[in-house]
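Listed next as structure tokens is one chain, alone, in the form predicted on its own.
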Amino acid sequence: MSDRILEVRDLTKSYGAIMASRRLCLDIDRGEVHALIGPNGAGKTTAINQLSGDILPDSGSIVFDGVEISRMPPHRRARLGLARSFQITSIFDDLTVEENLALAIIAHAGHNFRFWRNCLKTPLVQRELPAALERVDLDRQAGTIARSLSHGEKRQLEVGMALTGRPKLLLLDEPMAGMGPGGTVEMAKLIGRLRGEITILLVEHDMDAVFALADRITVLVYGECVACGTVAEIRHHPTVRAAYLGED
């Protein structure tokens, strides 16, 4: 088995005049937590959707654990295990945290086409469900209705809910986006949690974040792949320093 479970060459996608991936190559390690970062209008986002397959690319190619998924349906690279977050969380805000989760857990185990069981009392989910709720630190919020948790909450509960798919990698959209202090605390101590075990591709705009989390760092500027490497190394990057993080 290879140690690299992602490899993007050559991707290139464009809306008109606008050049949203320009060639961009990257390249993603097992368990390693991943960032993706660069100025607003960089591409990031028109990246992380090509990978989710939520967008296909006018070219290029994408490698996920040995298989070709550059044309490839979002729920073909779901079963996969590519599993990813939104910059807007997608939750159901009517159900509580717990059946938020189980209709996860159901929907990656398969239909149940048993339509009128409560889906808490299913065998599957009541097997599931705790370690899924301890896993993002909401056991105590299992009954709280999602509408009414806070922001860093429902991120949790969003990312929880990837989690029940048992993803080999996870793509994460700014999950700290909009979150308080408080919220980028739990949201930064979930994905420490998660390295290791995990394989993360985190796009953010914290750079404190960014900098405590990630292993390796690629950066993006006007769709292009200017630099990639550790952390120290991208803080002293005279191309990120100037495109991006500024001389301070």
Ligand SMILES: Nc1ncnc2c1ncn2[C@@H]1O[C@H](COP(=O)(O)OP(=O)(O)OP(=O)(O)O)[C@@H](O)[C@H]1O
Second form
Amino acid sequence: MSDRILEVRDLTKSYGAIMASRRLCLDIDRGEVHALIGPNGAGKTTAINQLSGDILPDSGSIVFDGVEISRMPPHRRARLGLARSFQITSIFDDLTVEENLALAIIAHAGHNFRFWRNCLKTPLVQRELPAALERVDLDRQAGTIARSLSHGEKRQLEVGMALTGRPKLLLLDEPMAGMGPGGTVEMAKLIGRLRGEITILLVEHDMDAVFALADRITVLVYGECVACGTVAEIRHHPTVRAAYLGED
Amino acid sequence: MSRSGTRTAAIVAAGGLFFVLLPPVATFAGEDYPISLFTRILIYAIAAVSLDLLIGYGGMISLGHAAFVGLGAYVVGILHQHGTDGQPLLGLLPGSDNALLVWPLAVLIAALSALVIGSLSLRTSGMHFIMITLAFAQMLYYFFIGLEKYGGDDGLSIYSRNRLPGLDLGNDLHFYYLCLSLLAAYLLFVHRLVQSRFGLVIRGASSNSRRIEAIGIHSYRYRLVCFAIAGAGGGLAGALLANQTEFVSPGLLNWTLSGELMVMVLLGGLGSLFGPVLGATIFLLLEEVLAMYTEHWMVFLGPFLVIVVIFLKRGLFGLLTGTGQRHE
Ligand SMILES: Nc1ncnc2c1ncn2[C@@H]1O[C@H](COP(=O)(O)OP(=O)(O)OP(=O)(O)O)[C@@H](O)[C@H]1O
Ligand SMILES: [Mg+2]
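Having looked at the form predicted on its own, could you now put up the form predicted together with this ligand?
Expanding to the full complex; the earlier chain stays at the top.
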């Protein structure tokens, strides 16, 4: 088993004249929290979407846990252990919190048509649901329709779904955006707890959070990787200061 | 939450009791007509419930559901004709009037057609899905119009209802209670289905198609099977309708029937299962009453529907159960 969980080589994606990914290279080690930062429009979300399969690259390769996945549809990547949250929270609004998590639980139990038995009462869901609820602190909202959760709770639920089934790599696209100070702290705590258990690729604008949480940082500008290194290295990197931190 | 649950259960029980007691009361009053009208309502309710599974739970807005009703009806009509003239269908299959054979076949053919139509339609979504399901149904509609062997435009008459051991389907009372039992069974099945693992995937895919793939579930096959289950319900309704009216015609496949079924679902309440039963009841009763005064009865039904859709999120059933306000 290699200690690289993800190897991205020369990933390229253009939208007309805009190159959203420009020969992007990225290596993520097992167990690390790897932050992906860059100014607005740098191509962070586009990169995440290519990793998850929501969009296909024009060229380049993505090797995840030893498997080339760059052309694989999203659901198959998810089954290999690649989970994600979206920049704009994406949950099942019309279902209850427990139904949301139950779906994530059964997703990893293989393909199976069951027509009769109440899904929430199946042994698998009964066994795993309490821990899934507790992990994201939503035990008391189990029966609530997800639509009526607060913004922060929706975010927690989304991360909770992504965590179900123990993914090998978790892609988080700005999990703290719009959360308010309290929510940001909660989310930072959650990510902190996951450190060491799950490898995380974190896209985040909040630099304090990035510096506090990340093991390594990759800096993206105009779709291109301009720097990659430890927190200390990136803090003092001249190009980064000019291109990114300087602007902030 | 559990209080609205008890209220729903009470309303469903009251509705069930109403349907069970209707024939004896009508007979006591010396009226036969209500029994045949309500048989029709029960049959349309089966079709409307199956469409609700598709639209209300699966988010698959089909405007071609009549195709399955029509196919189910034609299976009854065509097998009846071959049974009468003694000539085997395609030189192979003898005709039949045996409900135990004909009805499952009607359901099966509707389900298989739904698999074919669904496998092509479900590759699209939104407006395209609506149009493509409509197009398939209209294709079948014109196909049956052109099918001279089975009456073409004029349709097929059925001279005697199907036979079922132990029951006399020619007896309106027997037929009524059979339709009621089949509606109850289909309701129970769909009620369990939407809470099952399969149903959860269907509802999830309808709520957020991108998220369901992102958690690792490819929803296409689930939605396809759901489409077939709904088609099967339509086929059952068609087989019953052919028996009730003792007549089948291409009109059963026309988009107007698809539209009427959709109206019943919306009127009763999308995604509420029992709502479409109420919707079918109200729709057909209104049609019956208004048609006595004017042939332009749709002029009155239209505004009523608009009001219900604008002000009641879960239709008339939602209004009854107290879960229906537009705002949250
Ligand atoms: N579907 C699309 N069509 C056209 N251009 C697009 C599309 N998606 C992204 N882009 C462009 O690609 C570039 C990268 O966008 P992307 O959303 O990946 O940036 P980002 O780094 O996530 O930005 P932010 O920090 O604002 O979320 C931007 O210039 C954007 O306008
Ligand atoms: Mg972005």
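Positions refer to the first chain, counted from 1. Since the structure is predicted, the reported quantities are computational estimates derived from the model, not experimental observations. Here, rigid core means the biggest group of C-alpha atoms that superpose within 1.5 Å across both forms.
Undergrad: If I superpose the two forms on their rigid core, does the C-alpha of Ala177 end up displaced by 2 Å or more between these two forms?
TA: No; Ala177 is a residue whose C-alpha shifts by less than 2 Å between these two forms when the cores are overlaid.
Undergrad: Using a rigid core superposition, assess whether Val159 undergoes a CA shift of 2 Å or more between these two forms.
TA: Comparing forms between these two forms, the Val159 CA shifts below 2 Å.
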